[in-house]
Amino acid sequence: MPFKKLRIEITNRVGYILLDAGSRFNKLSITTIRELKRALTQIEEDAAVNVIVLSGYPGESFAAGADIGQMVHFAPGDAFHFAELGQSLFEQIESSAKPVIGALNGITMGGGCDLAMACDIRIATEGLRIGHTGAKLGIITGFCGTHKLPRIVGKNYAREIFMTSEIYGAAEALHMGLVDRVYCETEFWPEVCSFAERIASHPLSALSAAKRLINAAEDTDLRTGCLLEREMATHINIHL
């Protein structure tokens, strides 16, 4: 079945999975969310790849948001499955055994800021406009955007990012930790593609292993997680 809201093209051990709404705007809404869980699912069956990259480039958003047309038409029910669906696609990038890079390419707003945060890493260009509207707005897209973003960016920043309202640039988003590269607008995708293909040269049976590890860290005591890494390290083959 063909996308209807973005392409997958697949290069050097790298698929990028791109958001193309055919609008201004990579709008998160109910057939976006479902395509890109297809999509992330076609792409870690495909032993071809390594490290999958999602972005909206070359367009001039990333994500900006859940479809609020569509939210305000919202029953409590039709609210809770949308906030469950997000959920698991957030789920789904963060569990996969694949690096997963956001290459945030514009506008991340709301659920989009969301949506990049379930990525392992983040390079932003110098025209990114990131936060999280949903006060203003009087809504929250129950994305568990308020749980991930103080693990990120600590409780203070992310009491500001959610209570303001505001929207940050790249440097401030760098400063804060929500971003971990910033790179000029012609400088942005060829330095994504680089980056991406320097992970992706690597055995994935290390990457995925090195992933799982420091994900389980935020929730297992030192102790447990040396125990972790050890018995894991006894189940990789050196590549050389």
Second form
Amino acid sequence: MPFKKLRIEITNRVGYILLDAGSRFNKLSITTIRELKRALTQIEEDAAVNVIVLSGYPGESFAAGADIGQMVHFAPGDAFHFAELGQSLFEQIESSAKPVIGALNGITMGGGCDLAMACDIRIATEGLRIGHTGAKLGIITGFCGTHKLPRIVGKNYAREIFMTSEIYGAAEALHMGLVDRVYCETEFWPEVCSFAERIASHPLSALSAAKRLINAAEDTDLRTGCLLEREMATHINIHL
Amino acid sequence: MPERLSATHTNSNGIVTLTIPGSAAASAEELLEALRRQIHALAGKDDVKGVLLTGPESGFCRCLPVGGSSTSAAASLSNLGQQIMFSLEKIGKPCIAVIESECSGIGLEIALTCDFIVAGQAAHFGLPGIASGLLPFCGGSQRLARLVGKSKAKELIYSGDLIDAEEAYRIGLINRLYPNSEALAHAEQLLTHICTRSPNAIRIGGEIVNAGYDIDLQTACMMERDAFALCFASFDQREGMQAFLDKRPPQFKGE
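Can you return the structure of this protein in the form predicted together with its partner chain rather than the form predicted on its own?
Below is the whole assembly, all chains and molecules, this chain first.
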């Protein structure tokens, strides 16, 4: 089945999922989320790919949040199912055996910010506009953002971002730790590609184990985490 | 006993400024009791939309004498302090600490309990109690470590040194840094802006952020999903989204 909201490109062991919803801004509608899940599954199964890049390049937005026209009529039950759908996508990204890089090419709002936070690493253009506008819409996010954001930038910045509903720029996002690297417009895409290709040149077994270990570090006590590291390192390093 | 905390309505938008005295307060107990009364009074008032916690120019609040010398007195003071900080955390309204000068000891513990801290260039921060053998006792060690990381928290607690505003900004202790003496005006502007957002979403969001921070991500996300769904039974959600579609500013009610 063809995709309507995105396209897939595969180059040098990197699988690019490029959101292109057809309109000016990529919205995380139910259809887009379902397509993202399907595209991820397809790339995860592709043995020629070691690293996944998620982006809205060369468009204006990475993802501009949910479709408000769709959401305005939600009953609590619809909202519950929508949150479940979104959360299942983010869980799929986090539990994927392949590293996922978020290449934030522009507007990254609301659910789009949550999508970016589900990625392992975030690279942004100088033109980044990122924020969480739930409080302006009378809601909180339902896509794990209330827990991912404090874990990434700390509770205090998270509360500020949620409370102001304001749009933040690349320099602020970098200071807070919300993005890991920032490049100017002309360097952005070449840097994303070369960074992704460099990671993709490493053995996938080691990359997967590293991803699982770092994810586990968040919710595991140190001793259990170290035990897990010992087991994984033993298993991976035996092939040296 | 003189009232050590003064509250004043500073603007018509329902923003209250609580001024915490510097070394003028007689003891930690006295300050905590006064804070408790203020939190209780403010939490119940619908016309109070947001709170600014600040201090006089002499200092937000320095180390205060800790009364009593017995183990049980120290334990009950710590218990009191921690309970009051929890109730400040659950005040249900946005609350910003504004620091223009020294913010240390129990003062820093109070500031750490607010949603976030903004400061002017002359601000400095620390926990100097260690020199007299005193530890933070209002949850400050835990909140500090979670905010700036374990190493920075240990550095501050072990050394007792004060750090300046630039350093505080660099390590993420404060969210925003303003020129000298401008922090309060900027903070009031920021809070006024925050108060145009949905009070419902801000209250629920704050609770969910706090509740989910110390538990595993999966459980936390389940809680978030349910709270998200609950928003769709609110006036604020219908108003906020309709206003967005109509391209007009929303009129939230917080219900």
